[in-house]
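Given as structure tokens, the chain that follows is alone and in the form predicted on its own.
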Amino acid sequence: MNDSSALLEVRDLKLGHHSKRNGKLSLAVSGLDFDIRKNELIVAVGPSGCGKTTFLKAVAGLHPVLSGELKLDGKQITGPGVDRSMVFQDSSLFPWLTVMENIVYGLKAQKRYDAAGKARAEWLLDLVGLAGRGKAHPSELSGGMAQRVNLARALATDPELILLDEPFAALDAQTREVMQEELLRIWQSGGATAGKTAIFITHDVYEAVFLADRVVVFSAGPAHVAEIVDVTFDRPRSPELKRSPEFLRQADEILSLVMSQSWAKERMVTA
């Protein structure tokens, strides 16, 4: 695939890790070839195990990348940069400082935390249902609450590509329904961070549906892509759309997909 409008593209890309026993390399990923467009959702899914948050560290320039192509607007990636964030599964917020410290460590650290920043900062803080707890800390907010001070964080910076791995996975079922509708609020919402470029990594299938623009469905481990799948529902959208005939049948589609990764590994491991 050779999109112009991409803002990410990987092309045959293999990353590994060396065993710390014996220094044998085992390989994560192995011929990834896909790109992502500019102001898309991608949602990735795939086997236990099958290197999808390798590929993400990787993107994050977190993880060497053996060989094959990983370039941001053009540009190889080497290292992190101020151009991506990242959400993880846990909250990963510092303790010892309050939610509106937090949301500004990224400002402050790349030395942009002037007039324009602390504005940001309060904007974020009020669009991710927080406005008034910015002096409150991590330990007094609830799980669902300390992830919507994640995505305030990774957002302050203003980065061209945020990186979600599993961020909803920690929480119970209610509240990662309402994270859910609540990713998308922010994610469909006006102003500056309309139509981020995103990439999500999940287990849920039902997740990747209701959110993506596409979904990657990747390979068993060393993973390439085993298919992507359009998904062609109308933004905004609504919970009820996740009772919808069309959308349980596009989730079964994946699912499916999935399934046939997972079996094909087992028959390598048994094999």
Contents of the next structure:
Amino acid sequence: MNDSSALLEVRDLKLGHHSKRNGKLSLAVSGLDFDIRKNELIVAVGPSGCGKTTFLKAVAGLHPVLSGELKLDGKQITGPGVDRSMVFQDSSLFPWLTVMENIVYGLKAQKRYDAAGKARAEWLLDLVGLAGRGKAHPSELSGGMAQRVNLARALATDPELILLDEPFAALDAQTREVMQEELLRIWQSGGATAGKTAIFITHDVYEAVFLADRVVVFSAGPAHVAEIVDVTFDRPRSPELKRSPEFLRQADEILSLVMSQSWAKERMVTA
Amino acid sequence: MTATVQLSHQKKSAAPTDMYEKLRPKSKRLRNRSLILGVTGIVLGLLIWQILASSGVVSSTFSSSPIGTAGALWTMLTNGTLWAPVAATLASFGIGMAISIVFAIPIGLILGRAPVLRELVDPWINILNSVPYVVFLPLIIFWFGIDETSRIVLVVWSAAVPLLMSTIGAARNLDRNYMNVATVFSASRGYTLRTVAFPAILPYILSGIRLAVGRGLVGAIVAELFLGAVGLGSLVQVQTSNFEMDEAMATVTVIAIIAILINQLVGLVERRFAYWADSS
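Just the form predicted on its own so far, so send over the form predicted together with the partner chain.
The complete assembly is shown below, putting the previous chain first.
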């Protein structure tokens, strides 16, 4: 791996939660070790409850690092920063703001809302397919549309690294498919989204293979890297890819990796 | 049984789905029905009252009657004896409410977000909330005298506590998701408070204000009953002791109308500023 192009370095990372009841520490992530290169779309999959979301929150600066390195551009992450933004699972749009006001929220919070920012927000609204809906309120949007706004809001601040925490998990299967294609379209569109690095968390291995440059399979909790799978399909990727034998073979491979992690966990519990 | 189960299920998914749209006309019909029934109920009540008074079943010397009350109300409106008391009551109520809102909301926000401070103050708020505030009236008179100040203090005393409590509750239960968004975007503490925390809890604050308005009005009237100052409360007392039952009932009617109007106003503000919250 070419170290100079690593955007995010994860070295022997340890994360945990303190129980509210007895203050006991339970580890969510332990000995996590991998790099993310610039412009890469990394998808993290793993058994449920393995610590994927905790890891993402730590990268966002929402969760403290217990030990180990978590370096963005060579600097240890100690809190949130303007170089990162996050697409949340659902119901995180502010219902008291319009769609456009939601999109520019980050820019305004960072005091960067100027003519260029406004133009960028308009462009993003158009890009996510909601042109003309800027004055609508989130309550008037469907789940898929709300997640488009969520994505536009994360892109508006022009971050180096975008974190997506199961953004399509709450959507119905059909909308989820559409949104995956939309995400790729936006990703591959160039312009203001060019050169973005992203970490996408999901439990859907087909989603993972369809979107990712590399799929990082997390072990059962406390999570470490069980396997990193390169996904080499050419971009731009089209929905037809999902029906190709090679795609299904790779998805199966990752699914069995995830499943073996789940089994390992089951065994640990019953033993 | 099944009907109620279905209803609660529909309520759960009452988000902006098509189902909700379909439910709309029905709920409008229900609203119209409740309006018609409400008006009918009022008219029926007045009618029974009038019949009881006219037939002599109850003495109109003690009970007045709707017609007598209406006549007295008309006289008081036309000869102007009503305006000074209305102005006095509204003044102490208005000033008291303004003070309550200006102080209780920011303090409530801070206490809601600062657990240590809150736990320190919590017992005091509980005491103030549990003990009937009227009992403090003699003390308030002793401290602030028998003029306007005492009346305002009692309005604040009665209105600020429920407002403070609902603001604290709202700030405590602030949705973590919303706060995380602000944090991820590196919003400053002040900006987060102003653009996320405040609007997120505004619906709860407004329902706190609704509660406070009711309590504050009671406070204003009770203060007048005790202090005998100019005002609607003392007017009722004077009229009753003069056996002017028609006039006393007319004044009570005015108080009722004012109370309802203020409540409607708060409801209007709620719909204007908290339109996005489904509870209203």
